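Read the single chain below, which is given as structure tokens and is the form predicted alone.
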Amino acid sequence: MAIVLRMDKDAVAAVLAEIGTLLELKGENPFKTRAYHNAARTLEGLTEPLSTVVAEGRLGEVKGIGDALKEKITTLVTTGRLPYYEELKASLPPGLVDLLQLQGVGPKKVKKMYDELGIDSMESLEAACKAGRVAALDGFGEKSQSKILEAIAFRSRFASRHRLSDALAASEPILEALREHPDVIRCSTAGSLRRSKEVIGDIDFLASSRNPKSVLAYFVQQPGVQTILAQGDTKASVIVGKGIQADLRVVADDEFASALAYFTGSKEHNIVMRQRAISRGLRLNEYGLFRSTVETRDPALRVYCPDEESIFRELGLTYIPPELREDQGEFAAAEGGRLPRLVEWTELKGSLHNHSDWSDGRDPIESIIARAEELGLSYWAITDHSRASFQANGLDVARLHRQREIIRKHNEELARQGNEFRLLTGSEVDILKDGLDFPDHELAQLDVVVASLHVPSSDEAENTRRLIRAAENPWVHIIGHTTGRLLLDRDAYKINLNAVIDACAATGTWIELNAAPARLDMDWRHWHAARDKGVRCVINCDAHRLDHFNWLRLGAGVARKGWLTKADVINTLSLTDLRIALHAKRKRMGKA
């Protein structure tokens, strides 16, 4: 049976989940609401395409998936709707879903704070916190009121802000159709999105073409196309993606390089190049590149730049990449030939943070393996929790001993088949008030170990001083996701980062950049005066799923927004060098 595609396996498996929430705040039976939820675990794990197992008739043979999910799952992959999610969600006023993005809300909370008091948006919350109603409810109180009001203030911060996963992932289907349309000569995204920023605004893309109608109408019928806001001669504009608006504009070929530089900014980049441009009797805007003292687009005029390369060089400048477009240095080292050749995601050899489904990761090691192996990686590190970590089912010393022995059973047997990608076994162990979740001497025995702070204290001279004690340990090679903060949800902890990255360059410890898209951490402003100091970078996914390993390419892209080159970054290290570099903290300490 041959199907169309309308939804693809993420996209329905966040249909399900919110069925299941949508459930819970109706108050339905848990087992129902659980079903769903559980279906959308099972759907995110799959191995193969869901409209492959649709199309086959196995979607029955998923664990967990009865007739009645059966049904939906088919309607949602072969028509991209589902009357019954449409019915669920009108029944239920549309603000109680967005009262669930403020950290520390559930659906519980949502349905008593509803029932009680009629709060069914963010603006009747906030004014019932502040007339402290919230705080008389049954199990809330004066703490949690102050909570939420904190989550509301930390939220409208962030308005319209995304994350710059949810924008590629918006985007790219959207450029590669663009790519394939005959009328389009060239195509690109810009912006803060082609610049790698962490949080972006809006998504905007740039086309040149003869015939600017049809490139527009044809991008506002896109199949990721929610409304079209807009839509005129030569720029059409469209919500996308999780509510992310989208910007085409369409503009002749001569004009597209000038376009893109001017459209991917960042503003004080291109005041900077504008400068430039008037100290050499010249006009630079949207347009092109003009020999003229005043503004102009007279074709007359117009320098022959045939793209952003020559644009710089016309301008005393060797090209400067996107990513670095920020007016923070980037000139400078332009104008003296000193830019760094950057790190590039094809260039990563494995990650050194990861979850299994021994802890709180999803999958097995023999998936774990067999992804590692498809995507042409060298080695993969196992760290799972420690044992602090319960909530994240850590491992106890007895399990670590036996997760040990079995990745080293998997690597005996893939030197057997002689294949050459290995294993590391490792701990995310957990920085406690008193010392690390694990004696040295358990550490000691394993290839990785990261060091993370999960229960931060109030008190940034605490929370320093633990980080920097981490450091210090011979046995520690990362510090994880230095600053704990969590994008467009929660702040970063209070910490002396300087104080930290002295620490590491002094005692050989590598610095997370810790590429899961909520957290992108250690920030990008702050590499390249760790670099300076001597520090490198560790590129790792964090990984608690199967297509978690495509944030190779995420971390890579915020590391060359800070300037880190391959020679910076550890895990572009062959297997062999990787082990005699993780040997050299522990030599340097004394410990070898």
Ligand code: DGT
Given for the second form:
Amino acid sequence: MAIVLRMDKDAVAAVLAEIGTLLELKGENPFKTRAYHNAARTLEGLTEPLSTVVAEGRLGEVKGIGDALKEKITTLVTTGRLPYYEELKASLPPGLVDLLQLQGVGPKKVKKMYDELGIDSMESLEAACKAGRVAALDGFGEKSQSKILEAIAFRSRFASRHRLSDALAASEPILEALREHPDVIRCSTAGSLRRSKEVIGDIDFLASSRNPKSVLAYFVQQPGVQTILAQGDTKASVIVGKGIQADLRVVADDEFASALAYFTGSKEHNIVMRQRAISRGLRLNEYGLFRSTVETRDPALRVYCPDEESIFRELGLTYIPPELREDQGEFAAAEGGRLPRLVEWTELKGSLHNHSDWSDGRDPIESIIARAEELGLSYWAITDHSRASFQANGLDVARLHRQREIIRKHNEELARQGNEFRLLTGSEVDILKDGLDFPDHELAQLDVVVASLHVPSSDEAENTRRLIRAAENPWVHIIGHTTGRLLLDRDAYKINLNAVIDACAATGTWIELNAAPARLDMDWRHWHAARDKGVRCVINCDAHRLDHFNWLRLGAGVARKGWLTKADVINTLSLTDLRIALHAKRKRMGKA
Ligand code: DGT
Ligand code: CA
Ligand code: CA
Ligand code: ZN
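Would you mind generating the form predicted in complex with the named molecule now that we have the form predicted alone?
Below: every chain and molecule of the assembly, starting with the one above.
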């Protein structure tokens, strides 16, 4: 039987997980709700296409999928719909599920607040908290009421902010489409997206054309556009991707360079640019650079600037890459011709912190090799979790040994084929309260050791002490996701970052720039200073599945924002030089 796939496994998994949640909100028995959540996870981990499994009638053989689930999954896959789910969803107020996004608010609490106080939305929850009615509920109290209010405030602070990766994913197809339009002369993204900010408010596009109307009409019809907010003669605003606003401005081509500089910002950078113009008897605005002592856009006064480079040159500066335009020292450097040549993502040769299906990664080592080769990388470290991360299926010593042996065999096979790509063995070893999760003699056997703090204390001094101790361990190469932040979700844990940076500088321990879109940790704001202290950076994917390999590019954008050059980034080294670098700390500490 050939079947038409109406829904892929991730979409089906999302529906099953939502059914589980809806059932929890209804107070269904935990066995039933858990069955849906488990099935969702099982599907996510499936290594062959779901359509094949369904078509060959093998769904019932998948662990944890009984008859009821089998029928529902088949319906979803073949029709793209499930009446049971739709009815279930309709039987509850739509705002109820939103409440689960609040930290510390689970289905039990939501159900109780709904049953007893009729709370069915963020608004009614906030009102009830402010009136003290939530505190009065059995099992809640003043403390959990004020926690809920804090969580609501936290969430609204981020409602109109988006992760860079989501903004890039939404903007790239639109930019491609604009490039192809015959009426578009030049186009670019601008704003915080072009500056590679880790979190952005809205997407800014700029295009030049003699026919702005046709370009704007084309823009608002792009497949990614969900809503048109406004459409004028030179500007349109739409909603794209995961609810992100995007603006397109269309200008005449001789205004393109100044408009691009202006709308790229940042505001702080623009203010200095404008002052530099004024101090030279010029005026700089979004329409151009003008020989004038008053505000103008008179074409007769225009200083010919076909590109951004020429604007900077007129103002006595070398070209400042967009990532550096934050008024954080770029002017002094550009004046003296001392701007660094920033690292390019194509210079990266691999990633030194990644997971496989031995711990909580999705893919087997064979697929990881194939993907890395396909991308033309030189090396890829497998650093699965250590045993303390039991929820992530962390490896104990016996499994670590077995994995090391298997990787060694893969490398032998690669060598036999004359292939120069190599896997590196490793571990993302947990930093525990009193040391690392593996003894030194185990770490000593590994090519790459990343040490990460996954369960921090609430005490800053304690966390700082633990990280410094990890840096002082001769076998640890890299401190992983240094602050533990999750962008728009969880703040960094308490830590004296300067003290950790100093310890890394003193011991020759590298700091990771974790390129996962939610992390981008350590933050770009600290890299310039860390680099000056002698700390080197490793841009790591922390990949848990094959599509995470693309994060190298995201990480490089943020590294550029931290002023880093090729020489500052360890994983631009060739495999031979990397091996030497991996030995350097151990050698220095008299261990190798
Ligand atoms: P976002 O969208 O909040 O992540 O940040 P941006 O930087 O993209 O800001 P946005 O979209 O409000 O404006 C884009 C650029 O336009 C901004 O980086 C600088 C420029 N700009 C906007 N408003 C002003 C302003 O009032 N003064 C100056 N000097 N520049 C401005
Ligand atoms: Ca913007
Ligand atoms: Ca904007
Ligand atoms: Zn980790």
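Because the structure is a prediction, the values reported are computed rather than measured. Here the rigid core means the biggest group of C-alpha atoms that line up within 1.5 Å when the two forms are laid on top of each other. Numbering follows the first chain given and starts at 1.
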- Item | Post core alignment: T234 C-alpha displaced by 2 Å or more between the two forms | no
- Task: Using a superposition on the rigid core, decide whether the Cα position of G243 changes by 2 angstroms or more between the two forms.
- Result: no
- Item | Rigid core superposition, H269 Cα moves 2 angstroms or more between the two forms | no
